[in-house]
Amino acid sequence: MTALQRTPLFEAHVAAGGKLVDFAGWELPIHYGSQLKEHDTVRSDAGVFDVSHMTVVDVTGPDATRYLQHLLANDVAKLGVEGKALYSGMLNQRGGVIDDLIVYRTAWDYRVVVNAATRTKDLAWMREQAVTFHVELTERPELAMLAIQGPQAIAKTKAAKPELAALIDSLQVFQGLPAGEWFVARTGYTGEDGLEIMLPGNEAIAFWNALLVAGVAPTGLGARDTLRLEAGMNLYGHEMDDHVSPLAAGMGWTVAWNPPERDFIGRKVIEAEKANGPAFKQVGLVLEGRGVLRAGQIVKTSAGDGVITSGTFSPTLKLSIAMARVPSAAAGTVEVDIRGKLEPARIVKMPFVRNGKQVFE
């Protein structure tokens, strides 16, 4: 049996009373006593997540831009100035989503942040595609990564690390810049304002402790999942995978079709899918019957069956919500098979929650 990996913050999680679980091969906290309380704290105040298990890769070299324009469905040519960030799918030749990621334009070319659970296959695919380009991929496992999220996240991070205040104030949403060996980005995965900060692993516990002193609550990965679902954000293995196209996974807006001559991996397949009309689409569901919506439940629509990809009881809305992949013609009211009983639900436009408030009608 392979030992679980630990981030530089392992001792801090133990000290904070974290309930540690196996998360994609990493020993990480699912909560620190109450997932619901941690969820509410991020919506109303500020919480910090240890996301050091995510994979950071610096992409450099004379062909770095051309390589990423081939690798990604979105176009890094949009990143006009240093610091700008771009969300994109990384597709296979069949048009399936290998992973989603964020890429930053940096002074050294680009920084890419991909998921932890898909690290091995992502890196193998990126290296395989790099063979024909003059490009170097440098993984940065020595970096820790903290996500500070919530309406008070910016203010409390500046209180914990005053020397970053001016840099933080200069950042626009979806922008990241270096500060020495640190990299500070105004991004996140919760639907709240906040920061994602990469820093040397040996400085992570001191920064974590400073955040806690400033009033930021340690927050586990359980709350991270309910927060991201309320925010309508995809998770690999749920809303997308190697067999689901970005058009069926609600990621059509991330595909840069222009210029038409940019031949990114998977383009021809999803271009044909778009021309024919995608068979499936991603929607939000709100349960109007009894029970709780969960991944894998069948969705009955007038246009055929779909499936729930992620579902939960929303701590913010106090009702059951889900993301689902359904036939493109589906609309209005549907039924969900919950333990053999069909319960009514309705299709809504996502996200469900933004900045702590319900945003669907």
Second form
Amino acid sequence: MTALQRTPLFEAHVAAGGKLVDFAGWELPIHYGSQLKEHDTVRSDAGVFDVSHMTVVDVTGPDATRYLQHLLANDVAKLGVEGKALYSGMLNQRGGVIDDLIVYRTAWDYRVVVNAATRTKDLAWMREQAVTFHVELTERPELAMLAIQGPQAIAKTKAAKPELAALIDSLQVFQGLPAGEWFVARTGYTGEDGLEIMLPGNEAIAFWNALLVAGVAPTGLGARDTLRLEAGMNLYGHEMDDHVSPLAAGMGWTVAWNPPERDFIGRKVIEAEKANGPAFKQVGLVLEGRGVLRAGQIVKTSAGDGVITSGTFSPTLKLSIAMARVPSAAAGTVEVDIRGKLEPARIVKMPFVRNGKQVFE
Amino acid sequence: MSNVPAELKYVDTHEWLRVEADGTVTIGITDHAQELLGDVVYVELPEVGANYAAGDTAGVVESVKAASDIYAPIAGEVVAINEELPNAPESANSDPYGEAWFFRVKPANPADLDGLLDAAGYAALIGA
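Form predicted alone done; form predicted in complex with its partner chain now:
Full complex below, order starting with the chain above.
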């Protein structure tokens, strides 16, 4: 067994009392004492996550745009100006999702941020597809990445790093810009306002400590999961994988069908799926019976069986919620097989929580 | 560091047992178990009158991150359950040996208690 990788913030996690676990091959904190408390802090104030395990790749060269237009289901042509960001699936030839990612338009062309668990697979695929383009892919493993999230995230980050204040104020939601070797983006994964900041690894601990002094709470990846689920955000390996189409994973909105001549990988397959009407769709579930919804539980609907892709107890709502992939005709009330007992649940529109408040009716 | 009270008995599935004056046995989960689970958000208890063999699943405790079975550490009949616990599952984190007891059994064979771990044995098992 290979040793777990450590981010530049490892010592800071130990100092903050982090409970460190194996997270996709990285030794990262699941919580610093209480996942529930950390979750609530992000909803009401500000928390910081170490997401340095995510993979940053810069895409440069004369064919960078054409390459990404072929590689991604969403269209980077939408990124009119430097700073804009786009969420997209990267599909295989069968129309399955290799990964979901964010691509930023930058002065040097593009920056792509992909998941940690899929790093090797993603990079191999990206390099394979790059062969016929004049494009260069540069991994940036020397960069650490911190996500500061919550209603006070921006104010507290500016207090911790005043020299970034003007840049932060200039960013609209889903935009990112460089500041020297740093890169500051107004993005996140919690349904709250906030920032994701990439910075040289050797500056990460000082920045982390400044954030803590400014009153930002160290927050573990456990809370990141309950926060993203409340926000109705997909997680690779749960809501989607190489065998699930973006249409069945609630990512139809991320597929750019126009212009029709743009031949992105997987297009033909998901175009046919769309024309025939996708067999499955993604829904939110709220448990009305007893227990906690969990990934893998079977969902019985009037239109056939589905499956829960992520489920949890919602710390904000104090009830159990889930994301599920169910037959497209499913509606209304369903039953979930929780440890052999069928418990009623209700299909709702996601997200479950936005800006700290319940969204669905 | 987990708390392992000296007066209790233990099993390797992380339940504790306390023999009451009337010979019944109160059962809960250990401090070590609640630490591993993290924030407890849901508890399912057995029914009064249920009969279990040692090692049978007798309930469920769910934390934010996972569900875990609670096992009957000895054979016997459930004579009481902690009615308050499902309404306050977080007490499993704050008071695992007190408020958060799970259920009480009448042992089928009181001699079964002799084979269980004592505090020193359990502390050694969990490296406490």
